[in-house]
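Only one chain is included here, represented as structure tokens and corresponding to the form predicted alone.
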Amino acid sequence: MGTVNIKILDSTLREGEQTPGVYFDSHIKLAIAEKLNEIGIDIIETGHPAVSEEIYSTVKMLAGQGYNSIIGAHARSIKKDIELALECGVGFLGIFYCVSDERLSSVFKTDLSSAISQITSSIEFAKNKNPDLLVRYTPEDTVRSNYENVITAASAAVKAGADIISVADTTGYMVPGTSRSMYDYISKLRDDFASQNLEPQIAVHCHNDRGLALANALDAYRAGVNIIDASVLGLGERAGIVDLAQLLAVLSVDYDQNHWHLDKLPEIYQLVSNYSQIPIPVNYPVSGKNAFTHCAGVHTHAASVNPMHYESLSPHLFGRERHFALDHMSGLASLRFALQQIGMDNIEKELEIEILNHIKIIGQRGRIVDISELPHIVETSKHYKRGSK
């Protein structure tokens, strides 16, 4: 089914935060908040204000940018973190709160009547200080929680003037194709609030323990949700959420869903992975720096003839370059490519053949040749193949 224009909300400042050992100077935070709203993302989320002095003040201070994207804060369902949210400025407010009975009763010793009654209170304090406000109910762990408890209290949470109400794979439990689907899942709960006559909107927020985030989410996306939850590396608790890039190639590509400016990303990722000192893996699609670049010979003669060969993104789409790799694999295609881009490609074939032994030799070691050495191994090339004449 899908959705038309689906709007993505970027937690990297906050659940971001939540990875071990990643913290952003505010200074960072802002240049982050920048590119993401260069980038075109609806929804900032920018922190947890009630946590610390300094991330009321980030986010007040985001708050005041007038960005494009409309920026977001987090609460538990306690008045004092309303407050110091709604002080900041923000247009948008996520609101959390378990559901489920074992933890009802092991963790807050409290039941279920009592807390919709925190829930909603929470809720409508926050919609009568500002009507404008975007309010966001999450069940916490919404997927593993008892159904009945969670529409019942997402169902009292939109009565309450709730606007979104996000399901929550919070372990990553969810599986496509299995009993735990989340496109049965969505799907169910658009379906019980239309039996109610109520439309909220809905969101996802899906945890990749399992390798499986960006699969749920897109599940999430033909079930019909409105929101998609995402950070930049996927960076989050655990093994993190679903990958920014990655998110919005396949539903700009494949879903033409085609409203972000996709050739920013390189700059964001780069940003984030310098000051979260997380590098991008070189294998990550669309970000890595491998993503686009080309190595066995048979690979890279076919691509250079026609890059769809064996590729299914363009990487200009991105930002990015199409690369051919130099090293123990490579073929007189993938060199001919380089000596093409360093002006060298009027080498007769009997020394390019001399030049690709020697970069076969150094790529048995483990290293790839790089595109600056490349003009010494050819002097270096046509002092050998003269000494053996």
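Positions refer to the first chain, counted from 1. So that the term is clear: the rigid core is the largest set of C-alpha atoms that superpose within 1.5 Å between two forms. Just so you know, these numbers come straight off a predicted model, no measurement behind them. First, how it differs from the form predicted in complex with 3-hydroxy-3-carboxy-adipic acid (HCA).
- Once you line up the core between these two forms, the Cα of D25 stays within less than 2 Å of where it was.
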Contents of the next structure:
Amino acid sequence: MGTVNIKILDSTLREGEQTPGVYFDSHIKLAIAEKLNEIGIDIIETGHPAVSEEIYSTVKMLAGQGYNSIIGAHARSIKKDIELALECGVGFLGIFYCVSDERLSSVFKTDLSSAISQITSSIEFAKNKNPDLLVRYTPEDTVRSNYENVITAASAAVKAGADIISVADTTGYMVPGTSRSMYDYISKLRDDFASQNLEPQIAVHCHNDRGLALANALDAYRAGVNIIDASVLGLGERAGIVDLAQLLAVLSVDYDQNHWHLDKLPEIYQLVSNYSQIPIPVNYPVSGKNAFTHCAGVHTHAASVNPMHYESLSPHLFGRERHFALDHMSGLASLRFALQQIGMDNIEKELEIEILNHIKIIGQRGRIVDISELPHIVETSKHYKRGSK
Ligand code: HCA
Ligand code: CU
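Show the form predicted in complex with 3-hydroxy-3-carboxy-adipic acid (HCA), please, because up to now only the form predicted alone has appeared in this conversation.
Below: every chain and molecule of the assembly, starting with the one above.
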């Protein structure tokens, strides 16, 4: 099935900043939020105002930008955190608190019923101060916590005014098609709310410890979840969370959800990669340098006839171009495509072969020829040919 109008929550500025070594200065956060707003992201989670004064003022600044995206903050289930978030003028507040008996007794020295009264009074406090505020409650490590505790705490949260309940796979534990299926989890949770006449929006937050974050998010989508969390480059604690571009690609191309300006993705990936100092892996789907580059001669030949022979996603959808790599694998098809790109397509075959030899030699040394080198290689090959005769 899938939700008619799926919403995306981007957490690059909150979860993404929990990547070891990553911190975005306030003006970088502004630049990132601007791009997320342009892409058409529904909710931008911008940080936890209680962490520092700088984060507090940044969240406040972002909340005042008048974006279409709703600006959100993160808070523990504590009045002080919630007050600070409300002062920032956010439209969305994510409150989290664990519900596992073991965590509650060993870390918080409390029990479920006290935790629930703290959660409900926090939600009531926030809603009283701002009835328009969208409030999300997340039972941290939802999927590994005792289900009875989750449904009890989450139902109490909804009755206290929470609009959204998030299912957090905090440790990337779920595996599609097994007894730990996100599809089954979300379906059961929704049915158990419905049987009490409760109908909160359901969100999903999938960590990528097993490399299954996107698969689990899509499983949740199939089960009718309303909001999916993601971040640019999948940044986040440990192996991170769902990669935003990959998620939007599949939702747009394969599930006909066309709400986003996907052509803005390369700009935000470059921005986040530069300022997090985390390189985009070359073979990263959608955003990697090689994501739309064909290499082997057989591929480039077939792809130059019709790109769809070796592509199931069009680069143009994502503001990208198709490339044919020029290296030791290249054949005449790649070369001719590249020559066409630089407007040098009237070259006699003998010279083309000479140019290709040049390219192959460079490729065998373990380097790809950049298109900007090509005019110089053409010129050199002419002289090389003359010189060798
Ligand atoms: C955290 C953990 C969290 C919370 C998600 C949420 C998780 O860093 O606080 O509040 O919805 O993965 O459980 O990111
Ligand atoms: Cu998380």
